[in-house]
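First comes one chain, alone, set out as C-alpha cells in the form predicted on its own.
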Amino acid sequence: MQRLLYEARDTADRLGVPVFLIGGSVRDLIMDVGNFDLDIAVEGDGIGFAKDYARTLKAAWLAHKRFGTATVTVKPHLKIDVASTRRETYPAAGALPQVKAGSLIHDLARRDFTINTLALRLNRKGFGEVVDKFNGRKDIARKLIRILHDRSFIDDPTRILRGIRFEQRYGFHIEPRTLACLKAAVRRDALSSVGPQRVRDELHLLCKEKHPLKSLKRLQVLAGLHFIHPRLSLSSAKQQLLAQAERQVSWFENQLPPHRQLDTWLVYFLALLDGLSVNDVHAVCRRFVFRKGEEKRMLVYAASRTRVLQALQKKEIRPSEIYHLLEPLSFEAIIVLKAKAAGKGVQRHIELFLTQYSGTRISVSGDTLAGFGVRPGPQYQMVLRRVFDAKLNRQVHSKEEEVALARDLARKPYD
C-alpha cells in the first residue's frame, strides 16, 4: 500500500498536479483500521492522472469519462479509485447531484460526514500534510458521526442508511444536531424519494458489515424497516434468527475450504426477509432491482424453507433424501436455514450435506451408459440418479461397484 501511495506521489509531481488520499481511506488510516480501498482525488484531470499512474503501475485501468473518475486495478481484489476534485448541487431531494469541477475544498464539502471530508497530501511538497477543514480529526476521536449541513438527509436519504452503518461499524455515535435532522428526513419519508437501486446497493452494504445485526437494531429504532415492505419489521424471533445467522456464516467460514464462496450479505437479507411470502418477496426484489441470481435465490428460499425444514426432521432420512432436499438451494439460503433449524439433527444433516454431501461424485459417466446400450433419455437418468444415491447411502463403496450397480440396472426394463 505504501509503494502505491509513493507511485502516486510521484505520478502527481511529473504532471505536476496536487493530488489527494482522500475520505474513507484516510479516515481509517487515523483510526488505526486496516482498509484496502484507496480513494485518490486530483486536483485536474483526473483521467489523465489514472492512465499514467496506471501505466507505471504496469496495471489495468478504465475511465468512467461521463464522471471524470477512472478505477486503476492492481490486483483482482485491490483497486484505486481515481476522482477530479468536483463539487454537486441537488436539483431536487434524493435526485441524482449535478456535478461540475471544483477545487479540493468543494470537493470535501459534498461529502457524507466530517470523518469522511479529510485528505491527505500525496506530492512530495508537503507528503503526508492532512486537510481537515471541517473538523473531521475531531469528530473522529470524539467518536461522532456529524452532517455538514441540515439539509444533507433530503439531499441524499441514502445517507440515513449510510450513517448508521459508520456509527454501528466503529462504535461512534450520530450527534444531537444530525440525529434530529436524521429524524426529520424519515419524517418526511425522504427514503422513498431516492432511487430503489441506491437503497439497495447502501442495505447490500450494511449487509456485507461484520456485525450487520447492530446496523438494523439501530435502523429499526431510527427509521423502521417499511421502506423495504410494509410488513417487514425487526422482530425478537428475528433478532434471533440474525444473531444465530451470524454464527453460521462464522461456522461456514472456518469449516468449509476457500474456495466455496459465501455471499454474506445475502445470507442476512434472507434472514431479514424471513416470514414474508413469495409474492412479497418477489415485490422487493422487483421494486430494487436485484440481479437475476439473487431474485431467484431469495424466491427459491422463500418457496421451500417449510417443506425442507421439516422434511429435515423427519427421524429415518437418508443421505440421498438431504441431499435432494438441499442441492436445489443456494449456500446462503442453507446457512439461513442451518440457523432457523430448533434441532441439532436438523444442524448436523446440513452440517454433513455442506461438508460431505454436496461435493460427492461417481465414476460412472455418459460413455459409461452408452457401453451398456443405454441412450440418453428416461432411463440414463435413473440410471445415473440410482447410482449416485447408492454412493451416498453408503450401498457401494467403490467404483467397480457402482459400475456393476449402473450394469444391473441399465439391464433392467424401464417403466
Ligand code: ATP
The other form holds:
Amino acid sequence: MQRLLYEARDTADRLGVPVFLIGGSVRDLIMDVGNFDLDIAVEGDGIGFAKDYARTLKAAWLAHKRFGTATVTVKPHLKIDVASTRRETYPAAGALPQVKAGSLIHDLARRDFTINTLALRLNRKGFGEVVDKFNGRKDIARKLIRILHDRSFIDDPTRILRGIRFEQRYGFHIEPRTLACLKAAVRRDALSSVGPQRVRDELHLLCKEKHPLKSLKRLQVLAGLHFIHPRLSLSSAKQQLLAQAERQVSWFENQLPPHRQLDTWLVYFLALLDGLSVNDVHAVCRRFVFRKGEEKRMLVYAASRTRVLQALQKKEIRPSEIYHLLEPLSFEAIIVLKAKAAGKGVQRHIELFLTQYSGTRISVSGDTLAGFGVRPGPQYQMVLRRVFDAKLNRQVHSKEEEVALARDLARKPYD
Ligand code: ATP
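The structure above corresponds to the form predicted on its own; please give the structure of the form predicted together with the ligand next.
Then the entire complex follows, led off by the chain already shown.
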C-alpha cells in the first residue's frame, strides 16, 4: 500500500497537481483499522492523473467520464478510486446533487460526517500532512459521528443509514445535535423521499457489515423499518434469528472451502425479511430493484422455507430426500434455514447437505446411457436421478456399481 502511495506522489509531482488520499482510507489509517480501499482525490484532472498513475503501476484503469472519476485495478481485490475534487449542491431534498468541479475544501464540505472529511497530502512537498478542516480527528478521538451542517440528513437521507453503520461499526456515538437532526429527518419521513435504489445500496452496505444486527437494532429504534416494508419490524424473535444467522455465517466460513462463496449481506437480508409473505417480498424486490438473481433467491426462500423446515424435521430421512429439499435453495437461504432450525437434527441434515451431499457427482453420463440405448427424455432423467439418489443413499459404492444400476434401470420399461 505504501508503494502505491509513493507512486501516487511521484505521478502527482510529475503532473504538477495537488493529490490527496481522502475519506474512509484516511479515517481508517488514523484509527489503525485495516482497509484495503484507497480513495485518491485530485485537485484538477482526476482522469488524466489516473491514466498516468495506472501506466506507472502497469495496472488496468477505467474512466467514468460523466463523474470525472476513474478506477485503477492493481489486482482483482485491490482497486484504487481516483476522483477530481468537486462541489455539490442539492436542488431538492433527497434528489441527486448537482456536481461541478471544486477545490479540496469543497470536496470535503460535501461529505457526510466529520470522520470522513480527512485528507492526507500525497505530493512530495507536505507528503503525509493531514488536512482536517472539520475537526475529524477530534471526533475520531472522542468517538463521535457528527454531520457537517444541520440540513445534512434532509439533503441526503441515506446518511441516516450511513451514520448508524459507522456508529455501530466503530462503537462510536452519534453526537447529540446530529442525533436531533437525524430524528427530525425521520419525523419528516425523509427515507421515503430518497430514490429506492440509493436506499437499497446503503441497506446492502449495512448488511455487509461484520455484525449487522447491531446496526439493524439501532435503525429500528431511530427510524423503524417500515421504509423497507410497512409490515417489517425487528421483533425479538427476528433479532434472535439474525444473531443465529451471524453464528451460522461464521460456521460456513470456517467449515466450507473458500471457493464456496456466500453473499453474507443476502443471508442477513433474507433473515430480516423472514416472515413476510411471498407477495410482500416481491413488493420489496420491485421497489428496491434488486437484481434478478437476488430476487429469485429471496422469492424461493419465502415460498419454501416453512415446507422445507417441516420436511427436514422427519427423523427417518434419506440423504436423497435432504438433497432434493435443499437443492433448489441458494446457500444463503440454506444458512438462514440452519439459523431458524430449532432442533439439532435439522441442523445436522443441513450440515450434511452443505459439506457432503451438495458436491455429489455421478460417473454415469449421457454417453453411458446412450450405450444402453437410452436417449434424452423422461427415462433418461429417471435413470440419472435414480443412480444419483442411490449414490447419495450409499446403495452404490463405485463407478462399476453405478453403471450396473444404470444398465438395470435402462432395461426396465419406464413407469
Ligand atoms: P467503508 O469503510 O464503508 O467503505 P467509506 O467511508 O470508504 O467507508 P464509501 O461509501 O466508500 O465509504 O464512501 C467514500 C467517501 O465518500 C466517504 O468517506 C464519504 O466521505 C463520502 N460519501 C459517501 N456517501 C456519501 C453521502 N451519502 N454523503 C456524503 N458523503 C458521502
